[in-house]
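One chain comes next, on its own, written as structure tokens: the form predicted on its own.
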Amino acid sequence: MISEKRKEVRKKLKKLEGLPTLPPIVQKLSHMIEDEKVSLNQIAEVIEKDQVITSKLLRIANSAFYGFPKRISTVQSAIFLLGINVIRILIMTSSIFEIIHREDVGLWEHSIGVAACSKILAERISLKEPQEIATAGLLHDLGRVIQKVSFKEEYEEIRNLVKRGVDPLKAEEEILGLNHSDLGAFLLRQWNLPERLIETVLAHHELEKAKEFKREATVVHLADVLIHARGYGETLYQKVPSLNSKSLSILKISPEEFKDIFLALEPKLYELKFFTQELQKEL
């Protein structure tokens, strides 16, 4: 019964129904950046030639879970500062973040409350590209936008079960055959997104579905959790998530690091409130 449900989904998910389709520009730029040949200038230049794109990219960039100190103001310097990988999955996924905080600003506060302190926590333990975390750890609940956006009625019904006192991910999957980890990643999967990001999406909740990128999902299961606790945004869960017991002796992290890590995470959610603020106004 679970295994149909779940081709069901899986089908659906690949005519991507309810969900914005992807612009153009993305398929000639993932062209582009396969391309050896093409230089970061030209790629660049592209981008600029999509206002809509080139605005929502640069305030992005310049936003407090990234946390650069100086204002990004070009498209070159978005690219050298964030990186390409992170330029694709951002331009890809922009018209996503637009659904999140237009139908659920709890789950946008959620989701870039766990973006900032993904890249303070990679930071933290020195793990390569901190920018390409605080990008999983914003997509993190991709598969959440998915349920809610393209299946409205079995979204209801997994929100009558939470409210009944089940486990969200055990309701997830006894509707959908699907939690929303394996949703996000089954979508960045079908959009050829970077194994370290789906890898990351995949199993922020079940660490053990981690095979190359377990520290990476752990500093965002880790960051889902110190977010939730911290009560910023709003998701499915009524209580704080179970913290696994190996995330804090995979990343070599001690609880008497938290005071720390909240501390350097404060500001950065204070900035984030006014750039939510200033997107709902927008909206």
Contents of the next structure:
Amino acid sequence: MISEKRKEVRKKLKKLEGLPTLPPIVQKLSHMIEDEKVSLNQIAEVIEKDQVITSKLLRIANSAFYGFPKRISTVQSAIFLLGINVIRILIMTSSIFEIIHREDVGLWEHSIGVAACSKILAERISLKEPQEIATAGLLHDLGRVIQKVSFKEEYEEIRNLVKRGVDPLKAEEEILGLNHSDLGAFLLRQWNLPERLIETVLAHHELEKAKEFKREATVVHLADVLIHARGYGETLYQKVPSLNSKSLSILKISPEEFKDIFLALEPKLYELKFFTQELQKEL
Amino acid sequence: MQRLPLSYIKPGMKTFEEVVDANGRVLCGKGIELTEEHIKRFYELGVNFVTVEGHPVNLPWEKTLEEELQALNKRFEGIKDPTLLEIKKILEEFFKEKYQEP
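For comparison with the form predicted on its own, would you give the structure of this protein in the form predicted in complex with its partner chain?
Next comes the full complex, and the chain you just saw is listed first.
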């Protein structure tokens, strides 16, 4: 029964039926980014011609989850500071952010909180390209958005199970045959996003699923738990989700450091709250 | 502590942490009572947010300390993992400090 459901879900995903689609400019940019003969300036020019994408990109680049002290005012400097990979992900997922934000403000706040916390943790343990880990934090619950948008009935059933006390991951597996981490990673793979991002999203609840990027996955896992513990945004979890007992040893973080982490996080959460309020006004 | 957009900042508020400009330069230390001149300078140098002591502004979404602690207890109801309980203890301390008046 579960395997049949899983097949049906996979089939729907493969055909990308009812899933958020990418605007044509995104496809074009993706090809350009993969083409080594194309320069970053040429890419910046194409992005700048699209007012909507430019404004979305700059807004996200300037928000507190990347936390650059300097205001990023041009596409060129955004590419320089965030790296072309992050830019590509942001462009590809900006339509998803809109969906998250519109459909579920609670999940949106949770996601940006996890992004900010992931960046703080990644910097603390000197992971390379912390902004990419922040992006993984932003997208870690992408699968939940897909459930909500593309598997509406099933999502309601999942919610009902959770209300009756079933663990959210188990509820998803029971109804869909796979959980939101699998779903999110599947879609990111369809979009040809970097493996580091895919694996981090895939393994953020089940660290053993990470092969090459265990520390990255652990950062997002811990950030997810810390944001639930702090209380920011809302998800299917009414209680703080369980923390993998190996997390702290994988990251070489001791519990005494959490005070500093919460102190570094708090100002970011304020900025993010004001950022969300501003977005709300535009709706 | 509260981190507020510059437009909310009034003279007399006290900084909770250093104020830095867009280039990371420190404009004002920690625990300083802000004046009109400070604020004018922050505007000129493009400061967007300032972190201040206490809770000088009523933000509609913010809980009181009691409400924060209550919600914290609820989120940790039934949790037995010692690491998570340690995190809870740290958060309790953190909230109490955060709400401390200057």
